[in-house]
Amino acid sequence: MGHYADLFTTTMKGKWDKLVYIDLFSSSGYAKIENTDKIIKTSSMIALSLPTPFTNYIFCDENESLISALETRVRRDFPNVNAAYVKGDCNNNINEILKYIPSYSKTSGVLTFCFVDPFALEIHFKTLQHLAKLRVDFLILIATGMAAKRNKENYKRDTNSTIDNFLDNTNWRTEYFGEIDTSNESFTQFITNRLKNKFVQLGYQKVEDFHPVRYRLKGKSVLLYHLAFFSKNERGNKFWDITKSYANEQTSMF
């Protein structure tokens, strides 16, 4: 995220009047690495620490204690930034998030970068669709390994609406398990391919592949998640290609 955001602000500064950063799952800004004493910056603090800052920041998290801690840290370490805080589930508070994005006009251009980093598959496509009506680039963590592979049978149940909301499609069970031959398409491929198509329908550039992030376990490469980037402009995809060159499949891009 940090590499792309750095390219985004450095290159777009002066070309747009407002550069907006949205973090829909912002957390508290710092995290402790499990089983160590090491504290690292997470996405929100990384975005705030860029050499070329955004002009506006919008942070959202459903955990009020975490986002309150972030607000305290931002006021302490970055007292002059223009930051807004939305407490609650981003899917339920999208109208409030939109309210904080500066208005676009012929004399005031606004370009937004939205980072979506849910623990599992909690983001709703309708939430992204609302944002996509504006000039917004998206970087989305899709928990293909951490959630999709492990929970396919749970998602299949009619009482589970996770994929219904993620793809904005209540008919996906029939499509995957029934009427469409998916014998050569894994469940994670089904989800990611449908998401790609949904963004193309919104006017975004076609994406061939998502970036896989893995870790090694007992000598094997295990998939954690995919990073999906979407932009309406070809330049955004070029920036993303540059960003991917900084890392291999087992290296953090943050």
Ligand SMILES: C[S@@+](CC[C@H](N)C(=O)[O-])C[C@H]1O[C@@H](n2cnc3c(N)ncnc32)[C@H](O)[C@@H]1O
Contents of the next structure:
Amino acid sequence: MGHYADLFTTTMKGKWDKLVYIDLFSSSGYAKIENTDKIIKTSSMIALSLPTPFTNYIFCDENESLISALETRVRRDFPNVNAAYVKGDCNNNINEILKYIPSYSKTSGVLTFCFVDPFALEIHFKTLQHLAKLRVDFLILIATGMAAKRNKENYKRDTNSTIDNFLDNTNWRTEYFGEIDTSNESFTQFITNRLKNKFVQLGYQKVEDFHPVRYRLKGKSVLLYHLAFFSKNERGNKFWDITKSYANEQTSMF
Ligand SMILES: C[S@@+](CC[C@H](N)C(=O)[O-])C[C@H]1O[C@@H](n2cnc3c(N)ncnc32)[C@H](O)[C@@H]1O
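Here we have the form predicted on its own; I need the corresponding form predicted together with the named molecule.
Full complex below, order starting with the chain above.
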């Protein structure tokens, strides 16, 4: 995320009046690595610490204490940044998030980078669709290994609306489990392919593959998640290719 955001702000500064960073699942800015005393910066603090900063920051988290901790840290460490805090579910508060994006005009361009980093598949496609009406590039962490593979049977229940919302499609059960022949597609491929198509319908560049991130457990490579990048502009995809070349599948992309 940091590599991409760095390229984004460095290259786009001067071309756009406003460069906006949106973190829909921002958390508190720092995290402690399990079983160690090591504290690391997380997405929001990484975005704030770039050599060329964004002009506007919009942070959202449904956990009141985490986003309040982030607000306190930003006021302390970055007192001059233009930052807004949305305390609540990003899907329910998308109108408030949109309000904080500066308006564009013929003489004042606004380009936004939106980072989407939920624990599982909590993002609703409709939320992304609202943002996609503007000039927004997205980097979305899709918990394919951590959530999609493990929870398929839970998602299948009529009472579970996770995938309905993720794909904005209440018919996905029929499409995956019946009717259309998806026998060559794993559940992970099914949801990622559907998401790719939906972004193309919104006018985004076609994406061939999402970037897999794995870790090694007892000598085995285990899939954690995929990173999906979407831009309406070819140049965005070129930056993303450069970013991927810095990382291998075992490395965290933060
Ligand atoms: C994986 S963490 C995000 C981590 C952060 N990007 C980072 O680099 O550490 C997910 C965060 O999303 C928050 N969250 C979960 N569901 C949410 C929702 N629907 N809207 C906004 N925040 C949510 C959680 O409170 C948690 O802080």
